[in-house]
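Here we start with a single chain on its own, the form predicted alone, put down as C-alpha coordinates.
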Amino acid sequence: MSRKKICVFSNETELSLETRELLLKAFAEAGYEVSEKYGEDAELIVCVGGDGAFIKALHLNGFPDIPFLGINTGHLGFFQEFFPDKVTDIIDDYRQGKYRVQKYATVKAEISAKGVKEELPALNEIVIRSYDSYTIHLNISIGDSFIERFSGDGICVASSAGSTGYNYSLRGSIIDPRLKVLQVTPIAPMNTTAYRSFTSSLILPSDLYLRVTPEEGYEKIRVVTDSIDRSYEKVKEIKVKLSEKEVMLLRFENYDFWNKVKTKFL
(Lines of atoms letter the chains of each structure in order from A and count residues from 1; the text may use other names and numbers.)
(Lines give C-alpha, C1' and ligand atoms only; values in the text may rest on other atoms or scores of the structure.)
(Ligands and ions follow the chains in the order given, each with its own letter.)
Protein backbone atom coordinates (compact mmCIF):
# COMPACT_ATOMS: atom_id res chain seq x y z
CA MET A 1 0.00 0.00 0.00
CA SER A 2 1.37 3.43 -0.95
CA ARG A 3 1.80 5.99 1.79
CA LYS A 4 -0.48 9.00 2.01
CA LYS A 5 1.10 12.12 0.53
CA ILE A 6 1.40 15.53 2.18
CA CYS A 7 2.63 18.68 0.44
CA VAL A 8 4.35 21.35 2.56
CA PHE A 9 4.51 24.88 1.13
CA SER A 10 6.17 27.83 2.88
CA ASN A 11 7.37 31.34 2.31
CA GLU A 12 11.05 32.22 2.74
CA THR A 13 11.19 33.77 6.21
CA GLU A 14 13.58 32.18 8.68
CA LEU A 15 10.80 30.97 10.99
CA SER A 16 8.79 29.55 8.07
CA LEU A 17 11.77 27.60 6.72
CA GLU A 18 12.53 26.20 10.17
CA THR A 19 8.87 25.20 10.59
CA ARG A 20 8.81 23.61 7.13
CA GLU A 21 11.78 21.39 8.00
CA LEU A 22 10.10 20.42 11.27
CA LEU A 23 6.90 19.51 9.43
CA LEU A 24 8.68 17.50 6.74
CA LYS A 25 10.44 15.45 9.42
CA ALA A 26 7.38 15.04 11.67
CA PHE A 27 5.02 13.93 8.88
CA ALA A 28 7.64 11.49 7.55
CA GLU A 29 8.08 9.98 11.02
CA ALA A 30 4.28 9.65 11.26
CA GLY A 31 4.30 7.49 8.12
CA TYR A 32 3.42 10.01 5.42
CA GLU A 33 5.19 10.67 2.15
CA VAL A 34 6.04 14.37 2.15
CA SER A 35 7.04 16.75 -0.63
CA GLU A 36 7.63 20.45 -1.16
CA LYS A 37 5.97 20.22 -4.58
CA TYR A 38 2.25 19.77 -5.08
CA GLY A 39 1.06 16.68 -6.92
CA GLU A 40 -2.47 15.63 -7.81
CA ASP A 41 -2.07 12.54 -5.62
CA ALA A 42 -1.56 14.63 -2.47
CA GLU A 43 -4.28 14.50 0.17
CA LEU A 44 -3.32 17.69 2.04
CA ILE A 45 -1.33 20.90 1.53
CA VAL A 46 0.22 22.35 4.66
CA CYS A 47 0.92 26.04 4.17
CA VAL A 48 3.49 27.78 6.40
CA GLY A 49 3.48 31.58 6.55
CA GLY A 50 0.88 34.30 6.80
CA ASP A 51 -2.29 34.83 4.79
CA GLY A 52 -0.19 36.03 1.85
CA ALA A 53 1.62 32.70 1.69
CA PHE A 54 -1.68 30.85 1.77
CA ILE A 55 -3.10 32.95 -1.08
CA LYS A 56 0.10 32.44 -3.08
CA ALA A 57 -0.10 28.67 -2.61
CA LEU A 58 -3.69 28.67 -3.84
CA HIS A 59 -2.84 30.52 -7.05
CA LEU A 60 0.41 28.63 -7.74
CA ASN A 61 -1.38 25.29 -7.47
CA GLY A 62 -4.50 26.27 -9.42
CA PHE A 63 -6.99 26.22 -6.54
CA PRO A 64 -6.65 22.45 -6.00
CA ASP A 65 -9.56 20.33 -4.85
CA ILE A 66 -7.88 19.15 -1.64
CA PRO A 67 -7.80 20.65 1.86
CA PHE A 68 -5.24 23.12 3.19
CA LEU A 69 -3.88 23.31 6.71
CA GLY A 70 -2.42 26.64 7.78
CA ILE A 71 0.56 27.20 10.11
CA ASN A 72 0.88 30.88 11.01
CA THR A 73 4.38 32.37 11.02
CA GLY A 74 3.21 35.74 9.71
CA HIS A 75 1.30 38.68 11.13
CA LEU A 76 -2.51 38.59 10.86
CA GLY A 77 -2.90 34.91 10.01
CA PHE A 78 -6.65 35.01 9.52
CA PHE A 79 -6.72 31.85 7.40
CA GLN A 80 -3.78 30.24 9.17
CA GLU A 81 -5.06 28.52 12.28
CA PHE A 82 -2.03 27.15 14.15
CA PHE A 83 1.34 28.31 15.43
CA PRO A 84 4.59 26.34 14.91
CA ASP A 85 4.75 25.11 18.52
CA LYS A 86 1.61 23.00 17.90
CA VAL A 87 3.03 20.85 15.08
CA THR A 88 3.03 17.58 17.04
CA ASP A 89 -0.54 18.07 18.28
CA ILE A 90 -1.71 18.98 14.76
CA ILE A 91 -0.32 15.80 13.24
CA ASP A 92 -1.81 13.64 16.02
CA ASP A 93 -5.26 15.22 15.58
CA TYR A 94 -5.02 14.88 11.80
CA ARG A 95 -4.14 11.19 12.01
CA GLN A 96 -7.12 10.62 14.32
CA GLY A 97 -9.53 12.57 12.11
CA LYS A 98 -10.21 15.19 14.77
CA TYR A 99 -11.02 17.97 12.35
CA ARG A 100 -13.69 19.26 10.01
CA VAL A 101 -13.40 20.73 6.52
CA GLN A 102 -14.56 24.32 6.12
CA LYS A 103 -15.41 25.31 2.56
CA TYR A 104 -14.92 28.86 1.30
CA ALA A 105 -16.70 30.20 -1.77
CA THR A 106 -14.46 31.91 -4.34
CA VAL A 107 -15.10 34.59 -6.95
CA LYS A 108 -14.11 34.87 -10.58
CA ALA A 109 -13.87 37.61 -13.18
CA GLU A 110 -14.82 36.90 -16.79
CA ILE A 111 -12.95 39.47 -18.87
CA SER A 112 -13.73 40.41 -22.46
CA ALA A 113 -11.13 42.81 -23.87
CA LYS A 114 -9.10 43.48 -27.00
CA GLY A 115 -7.89 40.06 -28.15
CA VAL A 116 -8.68 38.54 -24.76
CA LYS A 117 -11.36 36.37 -23.24
CA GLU A 118 -10.13 35.26 -19.87
CA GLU A 119 -11.40 33.93 -16.56
CA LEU A 120 -9.55 34.81 -13.34
CA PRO A 121 -10.21 33.18 -9.93
CA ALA A 122 -9.77 34.77 -6.51
CA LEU A 123 -10.42 33.74 -2.94
CA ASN A 124 -10.63 37.19 -1.35
CA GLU A 125 -11.52 39.84 -3.89
CA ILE A 126 -11.42 41.21 -7.41
CA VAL A 127 -10.60 44.90 -7.77
CA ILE A 128 -11.31 46.93 -10.91
CA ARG A 129 -9.66 50.32 -11.31
CA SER A 130 -8.05 52.57 -13.92
CA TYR A 131 -4.60 51.72 -15.22
CA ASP A 132 -3.10 55.09 -14.28
CA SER A 133 -4.83 55.36 -10.85
CA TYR A 134 -6.89 58.37 -11.98
CA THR A 135 -10.64 58.60 -11.45
CA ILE A 136 -12.51 55.98 -13.45
CA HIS A 137 -16.10 55.94 -14.73
CA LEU A 138 -17.76 52.53 -14.82
CA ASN A 139 -21.23 51.51 -15.93
CA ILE A 140 -22.37 48.95 -13.38
CA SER A 141 -25.21 46.46 -13.74
CA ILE A 142 -26.46 43.76 -11.42
CA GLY A 143 -27.56 40.93 -13.64
CA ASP A 144 -29.41 42.57 -16.51
CA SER A 145 -30.38 45.65 -14.49
CA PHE A 146 -28.32 48.82 -14.93
CA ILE A 147 -27.60 50.33 -11.50
CA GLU A 148 -25.27 53.30 -11.77
CA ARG A 149 -22.50 55.17 -13.53
CA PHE A 150 -19.80 54.84 -10.90
CA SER A 151 -17.13 57.50 -10.54
CA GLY A 152 -14.21 57.07 -8.19
CA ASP A 153 -10.98 55.11 -7.78
CA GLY A 154 -12.62 51.75 -8.51
CA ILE A 155 -14.62 48.92 -6.99
CA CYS A 156 -13.80 45.90 -4.87
CA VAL A 157 -15.90 42.74 -5.27
CA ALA A 158 -15.25 40.42 -2.33
CA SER A 159 -16.30 36.95 -1.33
CA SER A 160 -17.47 36.31 2.20
CA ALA A 161 -14.00 34.97 2.99
CA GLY A 162 -12.48 38.16 1.62
CA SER A 163 -14.78 40.43 3.59
CA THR A 164 -12.13 40.64 6.32
CA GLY A 165 -9.38 41.65 3.87
CA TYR A 166 -9.08 44.70 1.61
CA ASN A 167 -12.86 45.01 1.68
CA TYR A 168 -12.75 45.65 5.43
CA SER A 169 -10.17 48.42 5.02
CA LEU A 170 -12.61 50.08 2.59
CA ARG A 171 -15.22 50.08 5.38
CA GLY A 172 -17.05 47.10 3.93
CA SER A 173 -18.93 44.66 6.15
CA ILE A 174 -17.55 41.50 7.76
CA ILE A 175 -19.60 38.55 6.52
CA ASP A 176 -19.65 35.05 7.96
CA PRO A 177 -17.93 32.78 5.36
CA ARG A 178 -20.79 30.28 5.58
CA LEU A 179 -22.87 32.80 3.59
CA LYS A 180 -22.35 32.60 -0.17
CA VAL A 181 -22.69 36.21 -1.26
CA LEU A 182 -20.80 38.88 -3.19
CA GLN A 183 -20.00 42.21 -1.58
CA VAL A 184 -19.44 45.19 -3.87
CA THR A 185 -17.58 48.00 -2.09
CA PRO A 186 -16.72 51.34 -3.73
CA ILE A 187 -13.17 52.70 -3.57
CA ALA A 188 -13.17 56.46 -2.93
CA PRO A 189 -16.55 57.07 -4.65
CA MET A 190 -17.44 60.54 -5.87
CA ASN A 191 -20.81 61.82 -4.70
CA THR A 192 -21.36 65.42 -5.80
CA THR A 193 -23.84 67.38 -7.91
CA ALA A 194 -21.87 66.22 -10.97
CA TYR A 195 -21.23 62.59 -9.99
CA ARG A 196 -23.57 60.32 -8.05
CA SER A 197 -22.21 56.99 -6.81
CA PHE A 198 -23.07 54.52 -4.07
CA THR A 199 -20.97 55.23 -0.99
CA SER A 200 -21.63 51.97 0.86
CA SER A 201 -21.38 48.27 0.07
CA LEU A 202 -23.94 46.27 -1.88
CA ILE A 203 -24.58 42.63 -0.95
CA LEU A 204 -25.59 40.29 -3.77
CA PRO A 205 -26.98 36.74 -3.49
CA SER A 206 -25.09 33.84 -5.02
CA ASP A 207 -27.21 33.65 -8.18
CA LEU A 208 -26.51 37.24 -9.29
CA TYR A 209 -23.44 38.64 -10.98
CA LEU A 210 -21.95 42.08 -11.43
CA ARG A 211 -21.38 43.45 -14.93
CA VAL A 212 -18.87 46.28 -15.33
CA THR A 213 -18.45 48.24 -18.56
CA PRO A 214 -15.83 51.02 -18.64
CA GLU A 215 -16.86 54.21 -20.38
CA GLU A 216 -15.20 54.94 -23.70
CA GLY A 217 -11.81 56.59 -23.53
CA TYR A 218 -10.12 54.18 -21.12
CA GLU A 219 -7.38 52.46 -23.09
CA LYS A 220 -6.34 50.24 -20.18
CA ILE A 221 -8.06 48.83 -17.11
CA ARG A 222 -6.40 47.19 -14.11
CA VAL A 223 -7.91 44.00 -12.68
CA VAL A 224 -6.42 42.86 -9.39
CA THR A 225 -7.18 39.35 -8.12
CA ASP A 226 -5.98 38.68 -4.56
CA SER A 227 -3.26 41.35 -5.08
CA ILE A 228 -2.17 39.89 -8.44
CA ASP A 229 -2.22 42.90 -10.78
CA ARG A 230 -3.02 42.63 -14.50
CA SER A 231 -3.87 45.22 -17.14
CA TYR A 232 -6.15 44.91 -20.19
CA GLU A 233 -6.59 47.10 -23.24
CA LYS A 234 -9.95 48.25 -24.55
CA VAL A 235 -12.06 46.30 -22.07
CA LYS A 236 -15.52 45.58 -23.40
CA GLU A 237 -16.99 43.96 -20.30
CA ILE A 238 -16.08 42.36 -16.99
CA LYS A 239 -18.45 40.01 -15.21
CA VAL A 240 -17.76 39.12 -11.58
CA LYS A 241 -19.63 36.23 -9.99
CA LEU A 242 -19.25 33.44 -7.48
CA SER A 243 -17.19 30.58 -8.84
CA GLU A 244 -17.95 26.88 -8.78
CA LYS A 245 -14.57 26.35 -7.11
CA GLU A 246 -14.36 26.10 -3.35
CA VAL A 247 -11.31 26.33 -1.14
CA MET A 248 -11.14 23.82 1.71
CA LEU A 249 -9.41 24.49 5.03
CA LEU A 250 -9.02 22.04 7.89
CA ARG A 251 -10.50 23.34 11.12
CA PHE A 252 -9.97 21.68 14.47
CA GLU A 253 -12.23 21.49 17.51
CA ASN A 254 -11.53 24.92 19.03
CA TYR A 255 -11.93 26.99 15.84
CA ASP A 256 -14.70 29.62 15.76
CA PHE A 257 -14.92 32.32 13.06
CA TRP A 258 -16.35 35.06 15.25
CA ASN A 259 -13.85 34.42 18.01
CA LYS A 260 -11.14 34.78 15.33
CA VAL A 261 -12.68 38.11 14.28
CA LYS A 262 -12.66 39.29 17.89
CA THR A 263 -9.04 38.35 18.51
CA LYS A 264 -7.75 39.77 15.20
CA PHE A 265 -9.72 43.00 14.92
CA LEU A 266 -10.87 44.08 18.39
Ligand code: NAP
The other form holds:
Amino acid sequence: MSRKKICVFSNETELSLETRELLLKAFAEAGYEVSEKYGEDAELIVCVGGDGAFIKALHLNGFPDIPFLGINTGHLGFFQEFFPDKVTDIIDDYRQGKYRVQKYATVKAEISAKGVKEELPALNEIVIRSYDSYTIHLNISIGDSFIERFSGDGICVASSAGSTGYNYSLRGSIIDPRLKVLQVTPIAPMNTTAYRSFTSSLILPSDLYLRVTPEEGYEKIRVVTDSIDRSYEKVKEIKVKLSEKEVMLLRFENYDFWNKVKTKFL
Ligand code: NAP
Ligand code: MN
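Any chance you could show the form predicted together with this ligand after that form predicted alone?
All chains and molecules follow, beginning with the one already shown.
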Protein backbone atom coordinates (compact mmCIF):
# COMPACT_ATOMS: atom_id res chain seq x y z
CA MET A 1 0.00 0.00 0.00
CA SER A 2 1.32 3.44 -0.83
CA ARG A 3 1.92 5.90 1.96
CA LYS A 4 -0.59 8.59 2.78
CA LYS A 5 0.25 11.91 1.22
CA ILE A 6 0.33 15.41 2.74
CA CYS A 7 0.94 18.60 0.74
CA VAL A 8 2.54 21.56 2.47
CA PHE A 9 2.17 25.02 0.92
CA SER A 10 3.56 28.26 2.24
CA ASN A 11 4.05 31.85 1.33
CA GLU A 12 7.57 33.23 1.05
CA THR A 13 8.16 34.86 4.42
CA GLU A 14 11.15 33.62 6.41
CA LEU A 15 9.01 32.21 9.21
CA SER A 16 6.69 30.47 6.74
CA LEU A 17 9.54 28.83 4.86
CA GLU A 18 11.11 27.67 8.12
CA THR A 19 7.77 26.30 9.30
CA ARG A 20 7.23 24.54 6.00
CA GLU A 21 10.58 22.74 6.36
CA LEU A 22 9.68 21.77 9.91
CA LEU A 23 6.33 20.38 8.79
CA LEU A 24 7.75 18.48 5.83
CA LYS A 25 10.32 16.85 8.10
CA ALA A 26 7.88 16.04 10.92
CA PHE A 27 5.22 14.54 8.62
CA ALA A 28 7.87 12.48 6.80
CA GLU A 29 9.14 11.17 10.14
CA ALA A 30 5.57 10.28 11.05
CA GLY A 31 5.44 8.03 7.96
CA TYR A 32 3.67 10.28 5.44
CA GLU A 33 4.69 10.99 1.88
CA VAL A 34 5.17 14.75 1.72
CA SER A 35 5.07 17.16 -1.20
CA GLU A 36 5.32 20.89 -1.84
CA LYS A 37 3.25 20.47 -5.00
CA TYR A 38 -0.47 19.98 -5.17
CA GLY A 39 -1.59 16.41 -5.77
CA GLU A 40 -5.20 15.30 -6.06
CA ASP A 41 -4.31 12.17 -4.10
CA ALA A 42 -3.31 14.08 -0.95
CA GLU A 43 -5.37 13.51 2.18
CA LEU A 44 -4.50 16.89 3.67
CA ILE A 45 -3.11 20.25 2.55
CA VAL A 46 -1.24 22.21 5.17
CA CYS A 47 -1.06 25.89 4.36
CA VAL A 48 1.48 28.10 6.11
CA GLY A 49 0.96 31.88 6.04
CA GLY A 50 -1.99 34.18 6.63
CA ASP A 51 -5.50 34.23 5.22
CA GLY A 52 -4.07 35.56 1.97
CA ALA A 53 -1.84 32.49 1.56
CA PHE A 54 -4.79 30.17 2.21
CA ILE A 55 -7.01 32.01 -0.27
CA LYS A 56 -4.25 31.98 -2.87
CA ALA A 57 -3.77 28.23 -2.42
CA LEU A 58 -7.49 27.70 -3.03
CA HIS A 59 -7.54 29.74 -6.23
CA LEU A 60 -4.31 28.30 -7.63
CA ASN A 61 -5.46 24.73 -7.10
CA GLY A 62 -9.08 25.02 -8.21
CA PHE A 63 -10.72 24.85 -4.77
CA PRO A 64 -9.67 21.25 -4.06
CA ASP A 65 -11.94 18.75 -2.40
CA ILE A 66 -9.26 18.03 0.22
CA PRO A 67 -9.23 19.36 3.80
CA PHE A 68 -6.87 22.20 4.66
CA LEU A 69 -5.02 22.88 7.87
CA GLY A 70 -3.84 26.46 8.37
CA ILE A 71 -0.71 27.44 10.28
CA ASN A 72 -0.61 31.16 10.97
CA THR A 73 2.55 33.10 10.27
CA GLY A 74 0.59 36.01 8.80
CA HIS A 75 -0.92 39.18 10.13
CA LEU A 76 -4.43 38.22 11.09
CA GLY A 77 -4.83 34.53 10.31
CA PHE A 78 -8.56 34.34 10.73
CA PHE A 79 -8.86 30.95 9.02
CA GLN A 80 -5.78 29.41 10.59
CA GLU A 81 -5.86 27.09 13.52
CA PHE A 82 -2.34 27.19 15.01
CA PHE A 83 0.89 29.10 15.35
CA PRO A 84 4.12 27.39 14.20
CA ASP A 85 5.24 26.48 17.74
CA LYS A 86 2.50 23.83 17.87
CA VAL A 87 3.68 21.71 14.94
CA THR A 88 4.45 18.55 16.95
CA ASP A 89 1.16 18.63 18.86
CA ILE A 90 -0.77 19.16 15.64
CA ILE A 91 0.73 16.12 13.98
CA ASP A 92 -0.01 13.98 17.06
CA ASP A 93 -3.63 15.14 17.18
CA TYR A 94 -3.99 14.69 13.45
CA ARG A 95 -2.75 11.08 13.55
CA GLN A 96 -5.11 10.32 16.43
CA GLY A 97 -8.05 11.80 14.55
CA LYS A 98 -8.64 14.43 17.24
CA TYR A 99 -10.25 16.98 14.93
CA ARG A 100 -13.37 17.70 12.98
CA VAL A 101 -13.79 19.01 9.48
CA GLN A 102 -15.51 22.37 9.18
CA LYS A 103 -17.17 22.98 5.84
CA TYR A 104 -17.43 26.47 4.38
CA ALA A 105 -19.90 27.34 1.67
CA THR A 106 -18.32 29.26 -1.22
CA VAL A 107 -19.80 31.71 -3.71
CA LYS A 108 -19.66 31.90 -7.48
CA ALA A 109 -20.25 34.53 -10.12
CA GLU A 110 -21.75 33.63 -13.48
CA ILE A 111 -20.70 36.33 -15.88
CA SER A 112 -22.12 36.87 -19.31
CA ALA A 113 -20.55 39.56 -21.39
CA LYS A 114 -20.08 39.96 -25.14
CA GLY A 115 -18.20 36.84 -26.26
CA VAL A 116 -17.70 35.69 -22.66
CA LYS A 117 -19.49 33.17 -20.46
CA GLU A 118 -17.55 32.51 -17.34
CA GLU A 119 -17.97 31.16 -13.84
CA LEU A 120 -15.66 32.38 -11.08
CA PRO A 121 -15.40 30.90 -7.56
CA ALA A 122 -14.61 32.71 -4.32
CA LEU A 123 -14.36 31.80 -0.67
CA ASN A 124 -14.89 35.24 0.90
CA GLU A 125 -16.72 37.43 -1.54
CA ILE A 126 -17.49 38.55 -5.04
CA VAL A 127 -17.38 42.29 -5.60
CA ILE A 128 -19.00 43.93 -8.59
CA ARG A 129 -17.79 47.49 -9.11
CA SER A 130 -16.99 50.12 -11.65
CA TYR A 131 -13.73 49.67 -13.52
CA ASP A 132 -12.71 53.25 -12.70
CA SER A 133 -13.51 55.69 -9.90
CA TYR A 134 -16.81 56.96 -11.31
CA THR A 135 -20.17 55.97 -9.88
CA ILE A 136 -21.62 52.78 -11.23
CA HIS A 137 -25.35 52.30 -11.82
CA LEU A 138 -26.60 48.73 -11.64
CA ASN A 139 -30.01 47.12 -11.77
CA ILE A 140 -30.24 44.64 -8.94
CA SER A 141 -32.65 41.71 -8.76
CA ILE A 142 -33.03 39.01 -6.17
CA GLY A 143 -34.15 35.86 -7.96
CA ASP A 144 -36.83 37.03 -10.40
CA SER A 145 -37.74 40.18 -8.50
CA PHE A 146 -36.30 43.53 -9.45
CA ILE A 147 -35.19 45.27 -6.24
CA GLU A 148 -33.42 48.52 -6.95
CA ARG A 149 -31.31 50.63 -9.21
CA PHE A 150 -28.07 50.82 -7.27
CA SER A 151 -25.78 53.82 -7.51
CA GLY A 152 -22.45 53.93 -5.74
CA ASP A 153 -19.06 52.21 -5.84
CA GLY A 154 -20.35 48.66 -6.13
CA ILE A 155 -21.80 45.63 -4.41
CA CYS A 156 -20.07 43.07 -2.21
CA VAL A 157 -21.63 39.60 -2.06
CA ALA A 158 -20.05 37.67 0.78
CA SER A 159 -20.28 34.08 1.94
CA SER A 160 -20.58 33.48 5.66
CA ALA A 161 -16.85 32.71 5.71
CA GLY A 162 -16.22 36.07 4.08
CA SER A 163 -18.50 37.98 6.43
CA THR A 164 -15.50 38.82 8.63
CA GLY A 165 -13.43 40.05 5.66
CA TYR A 166 -14.17 43.01 3.38
CA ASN A 167 -17.86 42.66 4.22
CA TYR A 168 -17.16 43.58 7.84
CA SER A 169 -15.21 46.69 6.85
CA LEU A 170 -18.24 47.71 4.78
CA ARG A 171 -20.34 47.51 7.97
CA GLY A 172 -21.88 44.18 7.01
CA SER A 173 -22.77 41.66 9.71
CA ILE A 174 -20.63 38.83 11.03
CA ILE A 175 -22.35 35.55 10.20
CA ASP A 176 -21.65 32.21 11.86
CA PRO A 177 -20.24 30.03 9.04
CA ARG A 178 -22.66 27.24 9.93
CA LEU A 179 -25.32 29.41 8.26
CA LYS A 180 -25.44 29.08 4.51
CA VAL A 181 -26.45 32.54 3.37
CA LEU A 182 -25.38 35.22 0.93
CA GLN A 183 -24.82 38.70 2.31
CA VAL A 184 -25.25 41.53 -0.15
CA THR A 185 -23.58 44.72 1.09
CA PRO A 186 -23.52 48.03 -0.78
CA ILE A 187 -20.19 49.80 -1.21
CA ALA A 188 -20.64 53.53 -0.70
CA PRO A 189 -24.30 53.62 -1.80
CA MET A 190 -25.65 57.03 -2.82
CA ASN A 191 -28.74 58.27 -1.09
CA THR A 192 -29.97 61.59 -2.40
CA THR A 193 -33.02 62.85 -4.19
CA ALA A 194 -31.16 61.94 -7.38
CA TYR A 195 -30.26 58.36 -6.40
CA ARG A 196 -31.78 55.88 -3.98
CA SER A 197 -30.14 52.64 -2.88
CA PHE A 198 -30.39 50.36 0.14
CA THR A 199 -27.78 51.33 2.69
CA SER A 200 -27.76 48.16 4.77
CA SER A 201 -26.86 44.55 3.98
CA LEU A 202 -29.46 42.18 2.58
CA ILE A 203 -29.20 38.56 3.68
CA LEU A 204 -30.39 35.90 1.27
CA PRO A 205 -31.14 32.20 1.78
CA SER A 206 -29.03 29.60 -0.02
CA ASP A 207 -31.54 29.01 -2.82
CA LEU A 208 -31.77 32.64 -3.95
CA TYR A 209 -29.29 34.48 -6.10
CA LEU A 210 -28.39 38.05 -6.87
CA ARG A 211 -28.66 39.26 -10.45
CA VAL A 212 -26.97 42.40 -11.68
CA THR A 213 -27.43 44.05 -15.04
CA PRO A 214 -25.60 47.25 -15.81
CA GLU A 215 -27.47 50.32 -16.82
CA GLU A 216 -26.72 51.59 -20.32
CA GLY A 217 -23.29 53.19 -20.47
CA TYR A 218 -21.99 51.23 -17.46
CA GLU A 219 -21.33 47.87 -19.13
CA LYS A 220 -17.63 47.95 -18.36
CA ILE A 221 -17.37 46.30 -14.96
CA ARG A 222 -14.74 44.98 -12.60
CA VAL A 223 -15.42 41.67 -10.87
CA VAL A 224 -13.26 40.90 -7.85
CA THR A 225 -13.10 37.40 -6.38
CA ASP A 226 -11.30 37.34 -3.00
CA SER A 227 -9.21 40.37 -4.13
CA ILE A 228 -8.41 38.93 -7.57
CA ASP A 229 -9.39 41.52 -10.18
CA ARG A 230 -10.86 41.03 -13.62
CA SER A 231 -12.45 43.58 -15.95
CA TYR A 232 -15.16 42.86 -18.48
CA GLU A 233 -16.47 44.94 -21.35
CA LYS A 234 -20.08 44.86 -22.52
CA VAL A 235 -21.43 42.95 -19.56
CA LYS A 236 -24.98 41.67 -20.04
CA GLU A 237 -25.59 40.03 -16.72
CA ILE A 238 -23.83 38.77 -13.60
CA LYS A 239 -25.43 36.29 -11.23
CA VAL A 240 -23.96 35.59 -7.81
CA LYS A 241 -24.98 32.39 -6.06
CA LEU A 242 -23.87 30.03 -3.35
CA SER A 243 -21.83 27.27 -4.96
CA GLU A 244 -22.04 23.49 -4.50
CA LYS A 245 -18.30 23.63 -3.87
CA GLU A 246 -17.31 23.62 -0.21
CA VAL A 247 -13.97 24.36 1.34
CA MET A 248 -12.91 22.12 4.24
CA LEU A 249 -10.73 23.18 7.15
CA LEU A 250 -9.59 21.01 10.05
CA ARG A 251 -10.70 22.22 13.45
CA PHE A 252 -9.14 20.90 16.64
CA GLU A 253 -10.40 20.62 20.18
CA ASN A 254 -10.35 24.26 21.26
CA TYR A 255 -11.73 25.89 18.13
CA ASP A 256 -14.80 28.05 18.55
CA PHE A 257 -15.89 30.53 15.86
CA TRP A 258 -17.18 33.24 18.20
CA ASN A 259 -14.12 32.98 20.41
CA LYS A 260 -12.01 33.43 17.29
CA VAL A 261 -14.00 36.53 16.34
CA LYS A 262 -13.48 37.95 19.80
CA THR A 263 -9.73 37.32 19.92
CA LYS A 264 -9.08 38.61 16.39
CA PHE A 265 -11.39 41.63 16.37
CA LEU A 266 -11.71 43.05 19.88
P1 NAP B 1 -5.20 41.50 2.23
O2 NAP B 1 -5.41 42.82 1.61
O3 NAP B 1 -3.89 41.19 2.85
O4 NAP B 1 -6.37 41.19 3.29
C5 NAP B 1 -6.87 42.10 4.18
C6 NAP B 1 -7.02 41.48 5.56
O7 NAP B 1 -8.17 40.62 5.57
C8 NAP B 1 -5.84 40.62 6.02
O9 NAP B 1 -5.54 40.96 7.35
C10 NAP B 1 -6.37 39.19 5.93
O11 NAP B 1 -5.73 38.31 6.85
C12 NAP B 1 -7.82 39.42 6.28
N13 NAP B 1 -8.80 38.41 5.86
C14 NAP B 1 -8.91 37.71 4.70
N15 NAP B 1 -10.00 36.93 4.71
C16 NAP B 1 -10.61 37.12 5.90
C17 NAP B 1 -11.78 36.60 6.52
N18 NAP B 1 -12.57 35.72 5.89
N19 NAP B 1 -12.11 37.02 7.77
C20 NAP B 1 -11.34 37.93 8.42
N21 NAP B 1 -10.23 38.47 7.89
C22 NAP B 1 -9.87 38.07 6.65
O23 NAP B 1 -5.59 40.41 1.12
P24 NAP B 1 -5.64 38.83 1.33
O25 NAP B 1 -4.88 38.44 2.55
O26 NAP B 1 -5.33 38.22 0.03
O27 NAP B 1 -7.19 38.55 1.65
C28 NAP B 1 -8.17 38.77 0.68
C29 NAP B 1 -9.38 39.31 1.40
O30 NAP B 1 -9.09 40.58 1.95
C31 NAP B 1 -10.57 39.58 0.51
O32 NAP B 1 -11.27 38.39 0.21
C33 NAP B 1 -11.36 40.55 1.36
O34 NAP B 1 -12.28 39.90 2.23
C35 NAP B 1 -10.31 41.23 2.23
N36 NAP B 1 -10.24 42.67 1.87
C37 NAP B 1 -10.61 43.57 2.82
C38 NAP B 1 -10.63 44.93 2.52
C39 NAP B 1 -11.07 45.89 3.57
O40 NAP B 1 -11.33 45.44 4.69
N41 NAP B 1 -11.19 47.17 3.27
C42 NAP B 1 -10.28 45.37 1.25
C43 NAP B 1 -9.90 44.44 0.31
C44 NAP B 1 -9.90 43.06 0.63
P45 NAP B 1 -4.13 37.96 6.78
O46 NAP B 1 -3.46 39.15 7.40
O47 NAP B 1 -4.00 36.73 7.64
O48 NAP B 1 -3.80 37.72 5.34
MN1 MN C 1 -3.07 39.08 3.54
